[in-house]
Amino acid sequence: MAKFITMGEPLVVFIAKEEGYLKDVSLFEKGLAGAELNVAIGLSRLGHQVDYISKVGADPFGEYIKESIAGYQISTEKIQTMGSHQTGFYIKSKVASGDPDIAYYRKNSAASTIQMEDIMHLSFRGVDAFHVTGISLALSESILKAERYLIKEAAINEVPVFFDPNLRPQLWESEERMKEVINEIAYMSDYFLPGISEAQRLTGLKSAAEIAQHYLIHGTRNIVIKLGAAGAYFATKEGTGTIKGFLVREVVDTVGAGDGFAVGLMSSLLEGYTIEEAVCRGNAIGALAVMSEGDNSGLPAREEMETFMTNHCE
């Protein structure tokens, strides 16, 4: 099994148990969230080793997060506890279709204070992949600087960098700054994993093929563009292709689908599968993720994943 490193902000999420505007909902269910943490959980469920770097507050949410992470067999050694800042959280609506409404409460959170001093000791020896998302890049200048440093260190150590933009415009100071930083990191990445609407927003281009060529020309080594129910388009120096998506019985919650895709793609590539097979697994886990209410509850163990792929592959 492979060893992965990721860094980001763990969150507590409160998921509405009834449809309606968040201001009108009375009943919520508590859960664990955060894009990078979702990926860490998904990789751990498939039997891989994950180092997760973060900070939480010295508060009940921080305790809940650390205990939950340990329950997923993910080490908490690289998660610092701070008394000066609180753990972030958010609330999410329940919808019959489409994306849920989300309200964040994460400004000046403990994780946003991650800085160079926190990661200078990190070694990439024995590490097989480094996972990054655009969400953590938006949290603060200090965490952005630390992520840049780690990406360069990963390259020096020949560790592939997987970058999911996970656009959250509400976390950025401006649209221009978001595009500038996300594209900068995309051009440095070994695998860039945008959704088609994200890629269109970042480049101003329309087709997946045009977008892929733009990133390959600017230095991105490989790109996989998620197309929703249609599957995903990939482009590498060796060629391009589109892999069909999987049949979804019912879309329950779209949050976490991209994280599931990243889990499938990364785990498959590090297990020695081809890019086509890796994109297929990414599509499968992304499909499983949207059929579950929580941000990461639909991420499968290996047997469930294999059964789903066997029963649904054309």
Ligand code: KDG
Contents of the next structure:
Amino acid sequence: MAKFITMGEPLVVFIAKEEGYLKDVSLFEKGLAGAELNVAIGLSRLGHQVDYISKVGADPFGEYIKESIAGYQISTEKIQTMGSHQTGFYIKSKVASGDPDIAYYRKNSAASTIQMEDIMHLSFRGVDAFHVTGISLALSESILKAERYLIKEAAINEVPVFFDPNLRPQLWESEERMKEVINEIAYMSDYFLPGISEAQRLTGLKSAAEIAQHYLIHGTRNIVIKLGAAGAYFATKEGTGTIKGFLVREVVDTVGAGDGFAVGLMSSLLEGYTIEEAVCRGNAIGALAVMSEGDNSGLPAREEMETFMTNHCE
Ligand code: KDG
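Right, and the form predicted together with this ligand of this protein, after the form predicted on its own?
Once more the chain from above appears, this time first in line as the rest of the complex follows.
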């Protein structure tokens, strides 16, 4: 089994139990969230080892997060607890279709204070892949600096960097800054994993093929563009292709689908499968993720994933 590193902000999410504007909802269910944490949970469910680097506040949300993470057999050794800052959370609406509304309560959170001193000692020896998302890059200048350092260290140690832009404009000071930083990291990554509308926003280009060319020319080693229900398009040095998506019975909640895709793609590649097979597994776990309400509750154990995938890949 492979060993992964990821770093980011764990959040508590309160999921609305009734449809309507968030201001009107009175019943919420508590859950665990955070893009990098979702990925860590997904990889761990498939039997892989993950080092999750973060910080939480010395508060009930921080305790809940650490206890839940330990319950997923993910080590909490690299999660610092700090008294000076709080744990972030967010609330999410319930919708009949489309993406839910969200409201963040995370400014100056404990995780946003991650800095060079917290990660400088980290070793990539024995690590098989480093996972990065655009959410952590947006949290503060100090975490951005730390992520840049780790990406360079990963490259020195020949550890592939998987980068999901996870565009969250609310977290950036401006659209320009968001595009500038995300593209800078995309050009440095081994696998860049944008959704098609994210990639269009980042480049101003339209088709997946044009977008892929743009990134490959600028230094991105491989790119996989998520096309929603249509599957995903990939471009590597060896070639390009589109892998069809899976049939989804009912879209319950789209949040976390991209994380599911990353889990499928990364785990499969690291297990030695081809890019076509890996994109197929990405599509499968993305589909499973949208059929459940929680940000990571749809991420499958290996047997469930294999059952779902049987007879579905082409
Ligand atoms: O990718 C899913 C995440 O968006 C969700 O779990 C919450 O990390 C989160 C965020 O910042 O939106």
